[in-house]
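Below, in structure tokens: the form predicted on its own, a single chain.
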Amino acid sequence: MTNACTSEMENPFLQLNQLTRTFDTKVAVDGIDLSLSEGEFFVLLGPSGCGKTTTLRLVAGLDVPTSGGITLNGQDMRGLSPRDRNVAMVFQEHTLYPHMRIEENLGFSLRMQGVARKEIKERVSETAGLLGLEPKLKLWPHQLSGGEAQRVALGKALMCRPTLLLLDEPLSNLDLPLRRKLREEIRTLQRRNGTTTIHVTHDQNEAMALGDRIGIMSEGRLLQVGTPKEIYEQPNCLFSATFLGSPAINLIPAEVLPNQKALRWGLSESSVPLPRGASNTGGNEVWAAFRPEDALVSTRSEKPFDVHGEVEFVQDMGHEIRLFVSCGENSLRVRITQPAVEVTEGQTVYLKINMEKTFLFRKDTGDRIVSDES
């Protein structure tokens, strides 16, 4: 798969060119290309270990790039030490000092800067104020659930007013209510503030409530950066497709019929117009993959319904149905959202798969099929 993924934009905030990292044999970060606007939230989702926190402490300057170059606001960040970059980073595990109270914690960072003691106090206050912090100021960090002490490390990044702000996974230890409400409470600040910011998760629920733009990294590299929507409608590569989307999107083995614009798949005896927009000299092995959303159903064989199979399994999610369908070797993910539709387990469905909607991937590389003219 290539790690052809350029972000550029005309005046970037932050721009990493070429970003490398290797430790000896491996390679954490390899050749990214990144371009952040200002005031924009950005998230790196992927898998652990592929290099979204070996990214973060490079542009902090906690860790040496092996090449490449990261600018911030127009300034060259090479040889700047972690305290000349104005850059601020929360970490997974919350760092508080636990022989200090809420408001020193807070205030510690710039008391060693040496700013004046009305001035801390000014701004605890204020940021107290954005994080809801107030009530707690008198405690000690013991005294603290988890999200509150979560809120209070966010706080003391936020004291020195940084020109960016780098939150790794800083949501990943509380549980799901908490999470999601920090997570909304993040992004509210955010939007208040206007700090530019990137965020790393793998939760890719988190990616697509909080981002105004993602990147996909995989093994080191950036895969493809977009909108949520973008990234959701139009996977560029087989990991982008497979890695986002709840339930996950069907992957069906497929051939593509040479100079005919066909394609022959498990799900049908004969064979489909290719979807819009592939391209029919991509090679003729393919993964054919749609997301469950579309796929129609119906409990009666008729037109345009022409795939059929049998229902494994229904999930109720109140919100949605969603359906594990037998379709002969192939098990699809179904959504269903529409009311007048019931079906039980072990019934016989039948399908209409979108084509519009349906992507193919090369299977020996992972790259999408597309056609020039698309």
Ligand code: ATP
The other form holds:
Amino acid sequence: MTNACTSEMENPFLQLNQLTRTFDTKVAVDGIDLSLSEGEFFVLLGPSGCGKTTTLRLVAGLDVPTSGGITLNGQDMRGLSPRDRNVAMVFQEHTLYPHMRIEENLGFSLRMQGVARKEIKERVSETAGLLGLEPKLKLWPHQLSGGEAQRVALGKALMCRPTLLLLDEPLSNLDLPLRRKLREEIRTLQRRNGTTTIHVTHDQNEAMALGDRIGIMSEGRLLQVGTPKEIYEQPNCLFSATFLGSPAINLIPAEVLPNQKALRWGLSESSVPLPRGASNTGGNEVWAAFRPEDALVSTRSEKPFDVHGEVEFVQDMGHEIRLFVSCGENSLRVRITQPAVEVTEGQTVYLKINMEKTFLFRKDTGDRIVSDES
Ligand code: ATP
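Right, and the form predicted in complex with this ligand of this protein, after the form predicted on its own?
Full complex below, order starting with the chain above.
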């Protein structure tokens, strides 16, 4: 797995080197190191205020780093204007000129650059074709739906054939079905034209669906970088573990027993073996974490279903059933993956938690506890 601290790449297309932006005392972007390969679709994922937009603005050249550097396609970006970087950015709110028809909006930047009329016409037609905008070319922005306007904004960005495309939550003002549709369109389009892209979102589903790789951001720092699968299956810290996954990962307070490869927690009377890959930190207070799908469910008390609890709530999602199980002090989220199990509210169920897929995190720092041997 690649993580934020060890991300090394031969000939990166974009490289952020200890990128930092401070506003008075607020550190909005805190020493980010990141390498992207050419043609990659990278998603910056994190909660509101964690520094995603500031990072994009620095890369675009709309803001200046307090320290650190940016290299794009082998060129140091210091002192270069957004236009000289050939970086295009699409914002949450579309930025179409209301007094120009859609075709004029699409061609605007190229007109400003003095590109010949014939070429602009050809490129407008090509871009409209890519985005399904041909029937809209003669309309005014106010005659478009939100999704169509965002599609035009994307088209405007692509018209200049940017070296790098930056998307700052372009879908967040749209309703869910449209969001999903446009998300697929963006991914297909990017696959086709191969423009290296950074997409910013706070929506984990969007990140998982779009990203070749995802970077998890919190409080200005890049905590983990990896493919969606890597981050989901091997979170390197509590924040990554809890930010990805719906329903959320289960967190159980636990204690690593000194000098035994075992863990005590409130889910069972006897201790359980330490998860594979976790070190014996001896007496440490930890969070033990497992995903809702990493518990098997039985309606009978039988080995090895050694955790039991009462079903508080059943959520039938059609494609899966989710259980909320009260187990002593803990309320567990469980996703039933065995089709034969039928459960009702109030019933006692027996769980077998997959310790191979259980992670331990330090309670104080949130760091994953990993054995040196693993
Ligand atoms: P959101 O998802 O809500 O857009 P974000 O992750 O994009 O959030 P940023 O907009 O990058 O976060 O902001 C990061 C932090 O920097 C926030 O605390 C914000 O208030 C602060 N910040 C951003 N721009 C400025 C500015 N010009 N002056 C002062 N503080 C700023």
